[in-house]
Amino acid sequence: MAAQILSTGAVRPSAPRHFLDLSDLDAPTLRAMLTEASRRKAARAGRGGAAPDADAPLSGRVLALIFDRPSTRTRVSFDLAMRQLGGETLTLTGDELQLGRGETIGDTARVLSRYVDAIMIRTLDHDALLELAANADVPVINGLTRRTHPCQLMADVLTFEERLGPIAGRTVAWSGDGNNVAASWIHAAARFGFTLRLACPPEHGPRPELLAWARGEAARVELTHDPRAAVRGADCVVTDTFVSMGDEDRDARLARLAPYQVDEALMALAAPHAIFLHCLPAHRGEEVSPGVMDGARSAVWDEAENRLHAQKAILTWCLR
């Protein structure tokens, strides 16, 4: 494909810059866009609402959002992120598009490459993610598909680092379902250099493939059914919502899913300098204890904070 000129003047490089799983990067372009972030928290201390950045990088850019399932923290995250890097969003749901129904993905990649800067995708599905890249000739970010969730992992490495110093060589813990968030901590596991532990019941595990995946990768991923041997001494305990959108089976997965809740007896397996992350909504009760969701080891309030500057990152990767 041809390179395009952007009516700012600048060049649209002709292999556009997609971010749709940490495991299509690798570890010093993922750590790059973690100093970014940072940096860009740290210029904005102090500084309320979304006036642009001092330096303004994406000004005169317009990013496409595509929701096709409700979205609170992506939504607001990557619009605020947009006007804050200078640019503009343009807000869209699977209803008004009729993805993939009243025309192709292929064909509305096409149609939307011509209008916008770049494309952020938020579906359960994840072949149509793939479609939309393979079409798009501007960048697509994976806002989140049934497969993975890319965009929270770079908010829970920083908040990590934030708290605790170097993700490398640290262990984390995950209790609960092997869903997307799981498996893009599988991803960072390989990318990122620390020990994930994974405790989920036999049903709700990882895929094959993506454990596969993380062996060819040397990745140190370690699976048990067992909460507590997953937890015991961690630096830091991850969970997920036990029932997520698109799953039917509400009353059996949370019978199976229960005995891997995050509670204070759980937590007190980790180490004491442990933290608890959630990529929210929570349901406590469920996943997490009131305790645990609302205590002093809780860092989900700086985790959702995060979201924001890490997609600040993510955009100025795929921009610049």
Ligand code: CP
Contents of the next structure:
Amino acid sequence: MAAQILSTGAVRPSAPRHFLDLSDLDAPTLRAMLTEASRRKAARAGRGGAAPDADAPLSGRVLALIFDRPSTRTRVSFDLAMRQLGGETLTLTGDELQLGRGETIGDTARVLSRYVDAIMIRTLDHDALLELAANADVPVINGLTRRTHPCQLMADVLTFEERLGPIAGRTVAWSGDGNNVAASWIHAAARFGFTLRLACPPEHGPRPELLAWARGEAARVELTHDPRAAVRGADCVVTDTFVSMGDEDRDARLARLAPYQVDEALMALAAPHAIFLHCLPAHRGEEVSPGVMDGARSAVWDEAENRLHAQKAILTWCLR
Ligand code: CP
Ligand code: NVA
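Can you now output the form predicted in complex with ligand CP? The one shown was the form predicted alone.
Starting with the chain above, the whole complex follows.
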């Protein structure tokens, strides 16, 4: 795609900076984003709301937020992040767009690129995300697909490092469904250089291609069916819902995944300083016991707050 001269006289770069998966980006780029997220968080400590950051770097820019599925954190944090960076947002749901009536994702991308400066999309269909990005002249951000959830991991690594220092060389244990969030944890393990031990039932492990990718990257990613083996001595224990958006086999999943619940007995096997993370929404009594979720080792509210700071780093990188 050729560079484009905008009516404002600005030149739109020929290759938009998409944020589709952590595996697309190199470690220094991701590290710089985390540094930027922390810097912005510190700079506005104690200030909430939509008051802009002092430099308002995205003044005059517009982000379209497309939600084909529900969201609390992703929606609110991107909206607030954009406003605090001086920009504006436009929130659209799948059935409000002509997409719902058969307009192609490619045509939608071409048209939106003429109106807005960046697009964040939440859709279960990962191929639709890729098609949007392939046809957009503006950056596209993956706000969760069935396959991955990269924005979540930026907040998660930020939270780990705030609590426990550099994540490189440390150990994170995942107990539960090998879902979209687990997939992005695998990408993160490779890029941030930590050991990831996943405990998943045989029916709900991560996609084999992901494990092959991790091997190719020489990442320290280990898969077991035993949550106790995964969690023993870990610095951080993570889980996520046992029934993700789009999953239809709820009862079978809950039965198979019940032994992977993160409860007090499992947390007791982790390192004494270990923290608990969960991207939320949480289901107490399913993937996590109430005592762990609301206990002293839980860092989930910082993790949710950090979505806001991480989104700012993603947005400024995409729109630099
Ligand atoms: N963790 C997360 O992405 O939450 P939402 O589904 O509420 O956006
Ligand atoms: N795995 C969950 C994450 C929600 C943020 C889902 O896809 O529903």
